[in-house]
Amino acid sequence: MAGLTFSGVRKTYPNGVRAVHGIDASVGDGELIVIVGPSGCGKSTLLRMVAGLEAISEGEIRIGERRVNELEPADRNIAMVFQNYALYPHMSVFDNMAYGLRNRRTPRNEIARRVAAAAKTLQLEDLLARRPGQLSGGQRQRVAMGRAIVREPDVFLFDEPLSNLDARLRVQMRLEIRRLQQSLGTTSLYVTHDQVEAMTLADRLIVMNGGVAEQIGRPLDVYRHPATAFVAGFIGSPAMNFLPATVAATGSGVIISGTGHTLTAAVTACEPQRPVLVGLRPEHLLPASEDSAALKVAVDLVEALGADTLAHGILPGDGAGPALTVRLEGSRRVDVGDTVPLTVSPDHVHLFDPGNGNRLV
């Protein structure tokens, strides 16, 4: 087992084009790191870099003490899990699992051990002989899992690995691959661009955006503190609101433009009058009684999803008014027309620079 160093890491490709700038971290041995972000954002540039899929510009990436940079991607000891499964369609899942340690000259007795305990934890033993096509895609998934597993790497490399898979067996392979990480205890990295998946499966998030390594963290130390309004708005389901606003004169809040609405936060770092965005997250907007509240939106559509609903709409006010999603609980009745009125916690009021996006403390 090894961890990984990413040390100013950069990509720049012959036309100009920068697609990974300046990465630095490290990843402990035996963790599992999500890189996260739409698409475009440099992240799985990235994870082939680690690789040796794609050449690294500028920096170093290290596995365990060995730089690998100029190593061949055989010579890495890592193994990749491919969104499309890359199975050999001729193949029998044995062969498929057993192929890479055949190109290795590793011994029958060893190759036959370690696929048996590969497809046993993976429950293949009674797949092996079908060939891939015979399969589903959760099975395929599995297979590819073996594959890896069968090599004993120093890293896994995910690449969204679970895309082709259709939403209940997403969460299912999602519980196996956390379940079989621990157990394993392999340094991994694991590329998606769902934040539900890299939430739920990460010990650490590496959020990007347009390259750069916006935060980086435990996924509930990023979705409590998102570090830019980026983050804020791409971590959590449904995305966070944001309202433009201003320190109000008083020093005791802000006032949501164009409505009247004020907001009881920390804003002691800010000057009065200072504009911000105010971030607030669906979850975190509670029913309250008319003379408690301190927001009031105007339902225009509802979307009931059983345990929970969520209600859209907009804060009344000049004009038509800043847009507003909010969590309730599924057993609350509310229709379109509806007047909501919601208080919030100053604990979950987060506010941003609306010029950089950057958190204000």
Partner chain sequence: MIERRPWLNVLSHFVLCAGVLVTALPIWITFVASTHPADSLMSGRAPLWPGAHLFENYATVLDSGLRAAGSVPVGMMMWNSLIMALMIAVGKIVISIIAAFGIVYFRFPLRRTCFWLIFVTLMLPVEVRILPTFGVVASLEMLNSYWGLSVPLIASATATFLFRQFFLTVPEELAEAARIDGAGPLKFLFDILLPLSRTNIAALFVILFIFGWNQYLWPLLVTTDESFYTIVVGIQRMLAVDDAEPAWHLIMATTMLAMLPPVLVVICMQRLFIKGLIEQEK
Contents of the next structure:
Amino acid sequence: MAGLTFSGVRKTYPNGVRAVHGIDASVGDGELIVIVGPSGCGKSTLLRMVAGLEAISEGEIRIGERRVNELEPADRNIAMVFQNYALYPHMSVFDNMAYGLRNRRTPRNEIARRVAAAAKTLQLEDLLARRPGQLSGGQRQRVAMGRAIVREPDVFLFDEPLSNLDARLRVQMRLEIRRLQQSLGTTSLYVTHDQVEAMTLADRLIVMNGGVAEQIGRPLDVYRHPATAFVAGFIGSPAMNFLPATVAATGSGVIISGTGHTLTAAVTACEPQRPVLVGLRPEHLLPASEDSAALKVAVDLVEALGADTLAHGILPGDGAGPALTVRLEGSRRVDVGDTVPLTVSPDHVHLFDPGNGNRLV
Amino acid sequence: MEKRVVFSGRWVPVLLLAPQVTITLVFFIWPASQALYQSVLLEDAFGLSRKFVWLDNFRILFADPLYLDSFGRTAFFSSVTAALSLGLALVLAVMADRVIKGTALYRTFLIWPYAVAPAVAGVLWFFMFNPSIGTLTYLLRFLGYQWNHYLNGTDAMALIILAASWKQVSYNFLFFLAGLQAIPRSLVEAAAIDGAGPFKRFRTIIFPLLSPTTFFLLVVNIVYAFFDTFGIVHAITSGGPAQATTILVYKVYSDGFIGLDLGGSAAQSVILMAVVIALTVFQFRYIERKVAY
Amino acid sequence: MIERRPWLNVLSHFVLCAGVLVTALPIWITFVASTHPADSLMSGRAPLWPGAHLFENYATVLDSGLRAAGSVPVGMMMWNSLIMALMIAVGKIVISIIAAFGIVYFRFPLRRTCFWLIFVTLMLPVEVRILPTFGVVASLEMLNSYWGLSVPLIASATATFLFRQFFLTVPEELAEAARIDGAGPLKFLFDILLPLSRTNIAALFVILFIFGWNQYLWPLLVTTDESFYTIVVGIQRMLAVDDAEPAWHLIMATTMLAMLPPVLVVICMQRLFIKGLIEQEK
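Would you generate the structure of this protein in the form predicted in complex with its partner chain, following the form predicted on its own above?
Up next: the whole complex, starting with the chain shown before.
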């Protein structure tokens, strides 16, 4: 078992494209870190550099105390679960799991023992003689996991392992992966673009965008105190509402541009009249009485999900006004055309710099 | 398209490519450059004297009515053979694609001539049209035509066209059938709902969609008629009578191995290579365009 | 089909049956001729119905051959054809696979040059460069040998391209997984790539076996010693008798024997054969 350290890791492709712009992070022993971000943000490249499938252009990656930059993938003592599983189609489930061990000249009875143990954990015992083509998606996923487990590696690498599964199976496998990782206590790096997966699985998150780690932290910390407007918009569903605004001259709140709405917020660190970007999570907008309302949204689309209802609308003002999504109790009845009065706690008003997107205060 | 992941190693790839590259150099590139070199030399048959003559061999060739005739005959032979075998194959493939039962059975009985060597195909037709005992000669005589490809150049040409087409239909049939089966049924059904009958559907939907296959086959058939039919000509007519079936590949062979005109034969080789290269480039241009769109 | 047009169905079957008959006609006539004694093929017209000399004629050619073709037993010619076809098919497949593997899975200097060098052979059929190729083979003293018959025909751009195309479609992750599992390039080739290529190899083998068996011009040139005649060349030698009507009943028996192995291969391995042929287009 070992931790994992990135120091100043960069990736520049031979054609000049820069995929990763310098990552510094460390993963504790037994920790599960999820790297999350939109496609093309460099998250897979980072993972593949740990695996040894991409060369590291600059910086250093250590597994435990060992610098692994120059090591072949097979010598790094890692195991990887691929998005499409990459099972060898012509080999049985048993042979798929045993292949890596055989290449390392593990004794035959040791191979049998490890494969049997992994198969038991993953409920694959009856499938060991089958070929991948005869398995369902979920079963293939388990075989890919089994292949990783039997190697007893220092680090597990997961490259979007659930994205080929249907929604129901994805939730189930997500729980299984978490349970398995906790019982094995193996350091893991998990790449996904799905923020729900990221929130539920991670001990800590690395949110990446454009080759840069925008924020590293525990899921709830990231949710509560997003470091940038990008992180704020990426984590949380439905996504955070962003409204352009200016700091009020009185220094007690912000004025939403073009609507005249004023929100109370902690703006003591900002100079008056400064333009800001206000971020409001849909679930933090609460219905209020007509006179205590800070915002009034004119609803133009309603999605009733049962447990809750999403109301989409605009803040009326001069011109079209900014769009806003609100999450309401499922029991509450809203119709298109209604105007819903809302209030929001000052703690839940996020402020960002409209230029660089950084969190203010 | 390139692989993202590659193995490292300097000597492994060299060893992997060595056999292929060696054979290519020794048996392809070297002889081809020899042909180029000899085509500008005048050499006697015993290799005692050689003289550098620039493009004289080519000039002589293009001044030679026999060679020009052979060019014309090859063009005629190739286009008739290609047209005949493509046309018949298309009709058969469309029919085989249409029938609900028996497609596989018909296919089995139509494709096996592919396995017959051109020379053997020539012998089969040679025997049927044998002027003294041939079954079809007898039939023609009964109909009032005296067939004799030993003496009549037209008969000889017809014979090699028949033999060459008979063998090639199977190949074309397979490709047309595969092409037809690859056309999405929904397209044909949509056309039917739009009110197009079977013939109109073929003309406006199926045939245009089949055009990449048709084009590919056209090039392949021309190459086949140019080069692979040597066996047919050599085995049954030996280019005769009176050069009536001397197509270009046969002339390269007979001028070089029988006439021992090394320079002339080499010059003919060079011209044929130019023809193949032109056809290949043409085909690849087209394929690239197809891929792009 | 979409609408009911009974007469079109009848027409289709009629055309197809006619096609099958025309295709089969030469074989029937050949087969019939191979079952008759010599004198019934001397004059008049060839018979249309089999005779009684089937076994006699075939036994004669297989055993002792014809004087016109150096009295080499046809059995021996078939053996030569078989050796040549197998050497060409196996040789082409082996060198094409390893060359394609080298080109797809490695980066090395002159990689593009090698690629184009192989590509050029696509444009040089043996027929257009016979004389100089013959010269090379003669100077390497490979005339009248199995090596001389097969090696010059072994380099094949087509097969190399087929395998290259196939290797490019193998998912990248498979190679990555193998690397993480500690497999080097050769282990990857033998453990993963070759098993995955099985059907492609088999399909190509069918095509190349037929290609090899049916070679004509090349064996015609490099075999002057009768004991190296292949069966296709042998038939031509039997036909080329001066001033006499050829021994048709025996030639036709030999012709049947020359067609039998490749035709059986095509019919018995039809699925592989079609796959192998159609993939060349891509």
